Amino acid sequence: MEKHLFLGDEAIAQAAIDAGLSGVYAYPGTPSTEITEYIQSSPIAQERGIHSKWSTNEKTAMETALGMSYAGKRTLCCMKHVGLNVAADCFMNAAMSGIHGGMIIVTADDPSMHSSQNEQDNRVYGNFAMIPMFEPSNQQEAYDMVYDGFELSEKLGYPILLRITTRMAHSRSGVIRRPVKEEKAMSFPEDGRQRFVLLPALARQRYKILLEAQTIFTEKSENSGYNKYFDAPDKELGIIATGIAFNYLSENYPEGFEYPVLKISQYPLPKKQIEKLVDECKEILVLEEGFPIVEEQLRGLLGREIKVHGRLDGTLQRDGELTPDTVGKALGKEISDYYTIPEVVEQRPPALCNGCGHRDVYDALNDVLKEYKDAKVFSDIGCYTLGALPPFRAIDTCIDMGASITMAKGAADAGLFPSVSVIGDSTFTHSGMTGLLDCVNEETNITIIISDNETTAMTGGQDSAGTGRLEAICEGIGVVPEHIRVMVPLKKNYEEMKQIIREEIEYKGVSVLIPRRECIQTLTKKKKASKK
């Protein structure tokens, strides 16, 4: 087969297509977005009619993917690391029910928080759910893990969690493709009602089965080609390197390893290989991207004391990404700083685009709120989060998707006035609608601004689930129609916008303001496309 230069995300997407994929379900989130986008643009996927529409959020994505698996088809569910928090209910219970058609769940973790609000390592979730996990060390492994993973998922009867990180997702390497498989025919599990109806009596049985399956999962890891032992003469130190950390280790040893190395890319942990390494070596160094998960498990796994180095003892930094240099320093190597940042270079924080409608919203809102002593603005995740930075400094909180409405409600319940929420159109349909329902049910004195740029702009301009429907959604939830007010955020409408904001703040109830203007980036793309 031909060799292709793929991003890690693209390798995963192509492998899924080649393995007979029938559907991908996802909500856009960096660094996972390109997986679904690649499938959306794939000629094979279009010819086969592979499902690739964006889901409203990660929970709906996970549940829909499980439904396709129930019908016997192979399905891929993708999200960034914090998205698994949203999908966790279905994720944990899918480990109890198991699957029918092969199901791979991709979590794209973001150590160093390049575009995220935390560094969580979703191997914790994999251990929590007690399902098999893959963690590729390069793009070829990512491809092979997905290509073969569907069959393994079906053989075991459980979903598989594929954990990648930002560097894996967004770096390129040569990948050799394998033959394209046909899609699976639709079929249903013979024991479906015993597995997929998690009433307590049945769930207790499923839990025992899941516990019994751990032995099989561990055997698969111990016999996996992705977990490999590299012997070396110096037994003073043994090294465990997981996922992409193995790449960083290899860069420090272009001529071959100095110490014995155990590469781990499939979980549960391969106990026999770990015992071999520990028996042969005096001390252990653990290299893993993210949390010290393997490092913490070692002592409990082995049942005896051994000196272990890694993130917990300060050999490696506790936060942020690993690099070949940080790994080299942990090995005691002299690392030269070839490049330094000149003092004249200043950090350049991100900013809202020139011409962005959010700018006019924040300018008008700031002007109005000067009239109130204790006004607070609650926001969340999207381009509009940049309103926290100069020159606007317009928002006071940003915690998670949808928290703008619910935090504003809580503050209003505490007596805050005015309590203002700013949320984007895509985030509103992702996880803001239920918060609005709480506000309506309790007649909360709150002003909610759904800043509508008619796209999911922060992740590249994907379709927004609420486009053309926001007024109807809000009215259906129960907001009084007279207090659902649409504005066009332009300088010429500035005074009118301020007047509307002021009027709705003074209204003692739930107000929804919808400033609507298309994202300047998607508008520019459309204009360029029309000229071709």
Given for the second form:
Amino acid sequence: MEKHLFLGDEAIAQAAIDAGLSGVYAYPGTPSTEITEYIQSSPIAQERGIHSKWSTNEKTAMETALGMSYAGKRTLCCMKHVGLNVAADCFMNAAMSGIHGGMIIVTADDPSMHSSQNEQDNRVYGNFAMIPMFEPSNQQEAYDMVYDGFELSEKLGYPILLRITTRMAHSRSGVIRRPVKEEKAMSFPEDGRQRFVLLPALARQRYKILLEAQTIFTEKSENSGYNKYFDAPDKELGIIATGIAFNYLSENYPEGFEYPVLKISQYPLPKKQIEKLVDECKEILVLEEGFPIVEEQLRGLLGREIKVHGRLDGTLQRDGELTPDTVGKALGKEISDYYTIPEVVEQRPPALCNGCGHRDVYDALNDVLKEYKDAKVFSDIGCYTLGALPPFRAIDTCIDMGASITMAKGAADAGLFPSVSVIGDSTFTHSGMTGLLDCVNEETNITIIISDNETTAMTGGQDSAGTGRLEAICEGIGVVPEHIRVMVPLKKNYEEMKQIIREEIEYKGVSVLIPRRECIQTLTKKKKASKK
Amino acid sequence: MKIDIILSGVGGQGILSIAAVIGEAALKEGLYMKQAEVHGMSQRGGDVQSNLRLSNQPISSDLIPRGQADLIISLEPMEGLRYLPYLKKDGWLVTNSQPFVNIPNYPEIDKINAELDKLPKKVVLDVEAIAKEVGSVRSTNIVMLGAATPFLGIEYSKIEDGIRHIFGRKGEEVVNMNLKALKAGFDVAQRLQ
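Take the protein just shown as the form predicted on its own and give its structure as the form predicted together with the partner chain.
First the chain shown before, then all remaining chains and molecules of the complex.
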């Protein structure tokens, strides 16, 4: 059978298309971006008109996906781990209402923080919402879980959370595809009003139903082919390995396992198999990519009954992603080190591209802010976060999507002057706009710079929701038109830029500066494409 | 057959195209493969690497354990040194000799060369110069692939097929330019070994 070389993200995307997907809803975020990009460029998806346009943020994505599911169609909703925080309100309540058309939510977690500000493990969210969850160990499993997952979601009546991590999302391997199914016809749930109107009286009923469903979810896990028990003669230790941790374990036992192993890729935890492992083995080692979630559940609060090793007792490091080496070390295997990194090798951190407009914005801003000793710059998530690094050292904060404007407001409320916010165009429409409304309503003395490169650049140049309409949006929110100032961030305009920045800092109220110049990466791509 | 390769360089140099060509060739050979890449933030001029594993048996881990890589292919000399802990004792480092300087504290090239000299098995070549010689300046990464081909355990013609497949949609001119680059790298490496 023909094997296709797919990234984990691509395997998920192809599986969804093959399973009769009608719409993907997502906001770009590493390492989840390629799922939606793949669907956008897929010929079948184009032919069928599968929805694949980017959503403004993860909350709008989740709600739109739930709406499509309500209308009976199969839908996929993708985001990076921190994106689920943004979408959490809808996510939690979709577990209460349940779904109609199959709905799979993909969370792409980033342990070791390759491209993120934390390494939260979103299996916590799966447990929190009490819905079934998949954690594939390889690309083929990811494909199969999504392909069959829609049907399971429909059968159970609940959304399914698919949790992957960076090494699954961005690793390629051969995948065998299955036949392409038709899309589902539009239909509405017969008991829709009983389920989807979460008034307290109805929500209390739904919650009881969700609680009762837990038994069924556990049974599904216990009978799932993705959870597998491997017996072995030495019962001194029993090993639980979840998701891709199973691969690192297998890597250390090329000739077969020494101890009994329980591979877990479907949640809630398969109770029967865990009981068997604990009964048969003296001690348990838990290998999981992320937080010690299974480990904590096994230990209980006091950890007296079962002897459990893992991230909590120091057998494995508490933070960071697993590797075949850290797992090998936990198993007492020797690591063969022949060479070390020579001292001469220096760190090479990422940097803003040469010719990037953000560079000019920071140069001009830094120059002006030299005149104000108390100035603080609240920034946000995007390429411009790299303004934290030398030679710019231009920003004081970066917390979460959209936080620059609201944090700058809080500091201004506390008396800070000048309180400056630097946010990108896509981040502004993602979740900066509501904060701007707060500023306008209170006439906060704040200077907001929307550094507009007309794209979502950090994740590779996806469409930005507000391109061409930023001034209109700001004006609509209520910013005084004279204090919405557009400029072109180029060296030749430095003096003009500095003059504008100075004037707007001195204006006692809400100013929005929009330095606008297309991202150098998307510009180069366009030039290349037009040459062909 | 089992070969573990680390590809390294600086974001934007094109290590992923090298990985894609080898991956395509391996799949056509009926081999199992896994290839872990780095996307996102580090692609903005930071150090990037890819773990590429090929085998005639199923592969477990997407990541190569320390001390087990058969080969490091690097488009930049300092980046080749960064992954030495992954190289096995008799593994090869095939690297570009020309530094990519985008940090203020980039070490003196003599110090880098001194470290390269210490390695028992290496091929160090100026891929930019070779690419220029054969008129394929935009295919320096494929020159590097050519230089590494003798170590891959995959027939040269299969790598050529991989190039035809990966670059095919960009037109015949691009394919030929890359085939020329591949040959040039291959020939120089043969002389240096």
